[in-house]
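Just one chain is shown here, as structure tokens, and it is the form predicted on its own.
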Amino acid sequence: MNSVAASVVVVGAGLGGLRTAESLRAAGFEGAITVVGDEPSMPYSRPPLSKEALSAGVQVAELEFRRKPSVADVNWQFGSPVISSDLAARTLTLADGTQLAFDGLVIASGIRPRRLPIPGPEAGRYVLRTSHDAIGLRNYLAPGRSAVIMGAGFIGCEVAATARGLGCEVHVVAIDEQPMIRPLGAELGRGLRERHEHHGVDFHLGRTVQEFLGGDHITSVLLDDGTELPASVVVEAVGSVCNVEWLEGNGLDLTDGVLVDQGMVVDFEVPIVAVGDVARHPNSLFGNIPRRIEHWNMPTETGRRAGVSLAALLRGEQPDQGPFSAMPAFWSDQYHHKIQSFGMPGIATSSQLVEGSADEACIFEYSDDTGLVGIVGVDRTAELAPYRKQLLER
């Protein structure tokens, strides 16, 4: 297909579609590129929404990433979001009953909070994804408020961290045992725990949620056990659902997310790629086992290898059909503590303190039987540089 004819959809408006379309330009494709966001904002960097931008308040402009000139001709179609997809077709249906036709297509739509069937009332809950979240929280985090969270994963303790230096009761409540406890085990968890505490937050951990309670506006939350915690306002963070509906009866593999290989591509007849969180692909750092990785760099190294396949696709040539190799990273500032990890923690067998002690800075390691597959810092980030290079070298 003549590149310069083509052109190419791209379903998502975030950092992974942006990294994706840049790529295509620096790989020569200078066909027409669409891309659609159901946001009315240019992509923006969302890691900020529950920390410093949740505190200081959300101003979406001073979040929008750096675009390059290169895609200065992009047309971006924000608003309504696309609700349907022929994908032998080639053709893209919206909400607004817009239809797009395509030569290539990225799936770049990534994930929406889970929320949780609760009963009692809907005003004074949130979750926490795009700006508009974050500003309606924003307004309920004042001194004297009361702030359930639903989850001790990363986001919820931000939030937590975030609200109790607003000066907000915040109670957290989740099923686990500890916070974090899934990337992190339940050593670092703990000892993560006992700072939230030390800050005053309470945790309600092995407990669940049954019903909200309030007239038109949650006024407070029952547990399983009976205990009733006051409410100004819920923030609902228990995990995340992938973006797929829009792909239903195309014939691709959606168990968990979008499943391609390791140029990013969808095994389909027509010319298709997926990025960012919604893409489960092998990592050749990590036995190749495709995967979903929902951490901050991973959009831009997937955007990366996907614009240069999908480019080569359009031009009726092979994408170069090498290992994909990034490295994940992520990283957590939870009061004066920052927390940074390289690897996948989250699937190893075993952890072991190697510096400092769980409540204090330290160091961590994560392990299989393969070796070290993670490494998590606690106030030691400088120090991670060599078990980085460690990780690499798998």
Second form
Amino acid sequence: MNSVAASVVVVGAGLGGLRTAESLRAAGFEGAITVVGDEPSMPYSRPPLSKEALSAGVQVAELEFRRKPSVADVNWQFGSPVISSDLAARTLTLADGTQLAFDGLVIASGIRPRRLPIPGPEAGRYVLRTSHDAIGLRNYLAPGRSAVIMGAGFIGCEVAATARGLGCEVHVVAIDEQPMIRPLGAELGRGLRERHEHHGVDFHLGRTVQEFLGGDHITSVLLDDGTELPASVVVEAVGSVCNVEWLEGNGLDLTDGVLVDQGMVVDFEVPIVAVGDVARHPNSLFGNIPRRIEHWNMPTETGRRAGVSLAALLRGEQPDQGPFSAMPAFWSDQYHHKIQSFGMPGIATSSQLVEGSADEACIFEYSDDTGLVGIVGVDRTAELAPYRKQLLER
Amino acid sequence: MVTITVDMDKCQHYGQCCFEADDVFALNDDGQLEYVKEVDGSRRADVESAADVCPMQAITVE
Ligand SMILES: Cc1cc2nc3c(=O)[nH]c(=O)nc-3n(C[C@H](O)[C@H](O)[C@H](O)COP(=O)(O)OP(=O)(O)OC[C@H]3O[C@@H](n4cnc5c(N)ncnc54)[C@H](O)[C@@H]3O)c2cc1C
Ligand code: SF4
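I would like to compare: after the form predicted on its own, may I see the structure of the form predicted together with the partner chain?
Every component of the complex follows; first up is the chain already shown.
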């Protein structure tokens, strides 16, 4: 194949899609690049949507990522999602009927929040993934209003903190015994719960939502133990679903996102890579077991690698078979407490406090039978560097 | 030389940049970001990576 004539389509105009396009250019790919995004905006930073931007008001233009000059000639197509694909024939179909042909494909369609089938009014139910979601939700967050957050993961807890900061009454309902227990363990989860309680958040742990009550609009939430919580707004932050429906029918492994190898390449007869939240990739630091990692630096790290791989494939060459060994990094911000995580504390079987105490600034180590797998600091980000190094050397 | 500017109104002191170029960006004992304003041209790739990972897009590299 002639690389000058080759064209690439990127599905998903998020961070992963942008970084892959930049990496393709950096790797010498000179063909046309089209990025298809169902949101109406250039790639922007999502983390502020549950934090400062939710608090101060969302200005999407201010959240836009700066784009490298090398992608100035990329063709951006917004507003109509890809709804189906025939990968062997190298064609995509958009919701508006447009057909797009490609030589190489980048799967960067990310994830969306899971919604539970709970009976009751729809109005007043929110999820949080896009700037649109955040703008809608923001309208409800005012002093004296009651917000019920479903789910006590990072996004649920960040929204709880932001909503308290805006003067709302906040209830968090979750089936787990402590907030953020899966990634952080019970001991640190408890410490963080106490910080939230200190700021006035009411937790309903071990509980589920049975029904939303109200006329046209939600006015309260009924829990499985009969408790009724007043609710001006409900935020569902109960996990995610991969945006892969458009890939069905092609024989790909889509059991949890898109399975790729260490070069982010999909095992298929046509050059295809996947990046970011939707890619299930091996990491040599963690036993090369393919996993999806919804962490901040992963769209950038996987995108860099995928661009190089795809450029090679389009030149008719074998992509680099070297291991993928990027250190997953995640942070969170709740009431000015800064949580920083490295590695994969979520796969650990035990955790141990190594500095401070769970109620104050602290550092926890996370291990499994292979040794240290993760490290988390609360208000100790600056002191994590040596631990991160230890993880890199594992 | 490469010139680095961090918009301190935007910066939330998350420290993500520090892990890309720890000799250029660092959080001090109070958790506030401190950085070197000019580095050698050979460091451009590292400081651009730091600008890439900043969730607030607060870092400009010229
Ligand atoms: C509210 C919020 C707060 C967060 N906070 C943090 C944090 O504090 N720390 C942290 O480390 N990480 C955080 N994250 C996670 C981080 O933002 C994600 O890991 C990152 O955005 C993933 O990038 P991506 O490019 O893989 O996916 P996305 O940014 O989701 O991009 C995918 C894009 O593809 C589009 N798309 C999907 N299907 C189609 C289709 N069929 N056709 C066309 N387009 C399609 C989507 O609409 C979307 O625009 C947060 C995420 C959210 C939502
Ligand atoms: S990554 Fe950005 S927000 Fe974070 S400390 Fe660096 S400049 Fe500030």
